Each structure stands twice: as C-alpha cells, then as structure tokens.
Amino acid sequence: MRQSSVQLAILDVLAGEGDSHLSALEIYERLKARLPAIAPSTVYRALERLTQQGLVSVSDMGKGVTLYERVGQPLHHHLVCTGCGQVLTIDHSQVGPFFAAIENTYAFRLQTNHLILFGLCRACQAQSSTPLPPEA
C-alpha cells in the first residue's frame, strides 16, 4: 500500500469530520472498512508525516489522548470545559488580534494555529460555588 494513498485517505477521513477532531485509532478504524490490509503503525507514521508537512495539526483537548484535524480554513480555537467535556468553538477573529499583540511585542513567530483553553462552561459554573461571569 502506497504511503501517499494512506495519507489521502487519512486527509479525507478528517476532512468528513468537520470540525471535530479524531485520535489515531479512531482514524485507523474508520480507515479498516476501506483499507482493510492497513496497520495502526502506518496510520501513525502517515499522521506523523502529515503533521511534519503542516497538513494535519494535533491537538490536547483534555481527554488524555492525541487527537487530529485536518488544517485549513477557517482557522478556529476551543474552549474546553473540564467539568463536562463540552467542546466550543472560536472563531480566529477573536484571537487572531491576541497572536498579533504577543508577534509585536515579543518580536516572536508564533507557528501555532491552534490555541485551546480550558475551563468551566456556564452549566457548570452553575454547579459549582465559582461565579458566573456577565453574559455578554
């Protein structure tokens, strides 16, 4: 199996996933049905390489595993709640001036294209003793 189609496939695989993101086996699973001889070492090795040319980013979200997403437009950020897991999106407008602010200030090339914060959504700052914020 060539590692090209290995690596278009993977490509194809995140790009029908939206804006979520998916770990290396998730990736691998939904590569079995149409790659059946695939091994979940070449799927690592193809993320790894995909991530080396800029193509595929990787991402913590909190749950303790790797996951991936295909790069490309829009850029967005997350917000991840460590009381329940949610998962919202920022669009880069909001952080865009940030990233500017941090390059001219510290005369410094930032090479991420993807920040994640974590925290507490309103839900569960609801339940727990930590105030909520004015709604905007």
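One more: the block was the form predicted alone; return the form predicted together with another copy of the chain.
Left out here are the partners and the other molecules; the chain alone remains.
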C-alpha cells in the first residue's frame, strides 16, 4: 500500500470537521476544494483502504447513507434510537470486555472499532408501550 494523496486529504477533511460522521459524498464535496478533478469513486476506494488500515470507521447509522469517521483514541461506539433518531455515544470500556471475550473464544482478531446498536431510548420506550389515546 503506497502513499495516496487522497487518503491524506480525507483524513484531513475528517479531522477538520471535528471528526464527525460524514458521508462519502460529503467528503467528496469538501475534497473538491483542493482536488478539483477528483472523482467520487476515488473517494469510495480511498475510504475503503483507510478502513482496512483501521484509520477510518464505516457505519450505517440508520440514515440512508453510509457514514465515515476518523478513528481516534479512545474508541467509541453508538446507540441509535429508531424512534427519534437520537444518537448516544458510549465509551469503549463498555464494549472492550465483550470484544475480548469474542476474540478469545473464537481466536478471531476483531477489527470492528465503531459499533452501532439500534434500539429505543428511554423516552421512546415509554411512548411505544403507551400509544397516545385517540383524543390526545
């Protein structure tokens, strides 16, 4: 794997955005400022390489698009509420022991570094178990 200027630019863009979750096309748009001739497929492929290098995470967070984020220390993960869309961030300390157990049990080295778990937040649980009365 040789050095790719696009990869470096992507890492820079992600860092500049405060390491938020961006879609490939959002990254593409921001990249066009410095690399006017860049193509979307180049961004997708560079992101794929960054991912396999563990520098970037890829996630489906329930929006209709795949989101990318720079991987930093400490690792973090997310709980996404399917009711209201809220995204909670959870520390890796809540996940590390589970990952370690999986690795030991299956002699498998995990690369997943940004877990997304879907469910209902407390507020949405209440709402779904107590549907609003007809006359609300």
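Numbering follows the first chain given and starts at 1. The term rigid core refers to the most C-alpha atoms you can superpose between the two forms while keeping them within 1.5 Å. What you see is a predicted model, and the numbers here were worked out from it, not measured in a lab.
**Q** Leu120: CA shift of at least 2 Å between the two forms after core fit?
**A** No; that C-alpha moves by less than 2 Å between the two forms.
**Q** Does Gln52 move its CA by 2 angstroms or more between the two forms when the core is aligned?
**A** Superposed on the core, Gln52 moves its C-alpha 2 Å or more between the two forms.
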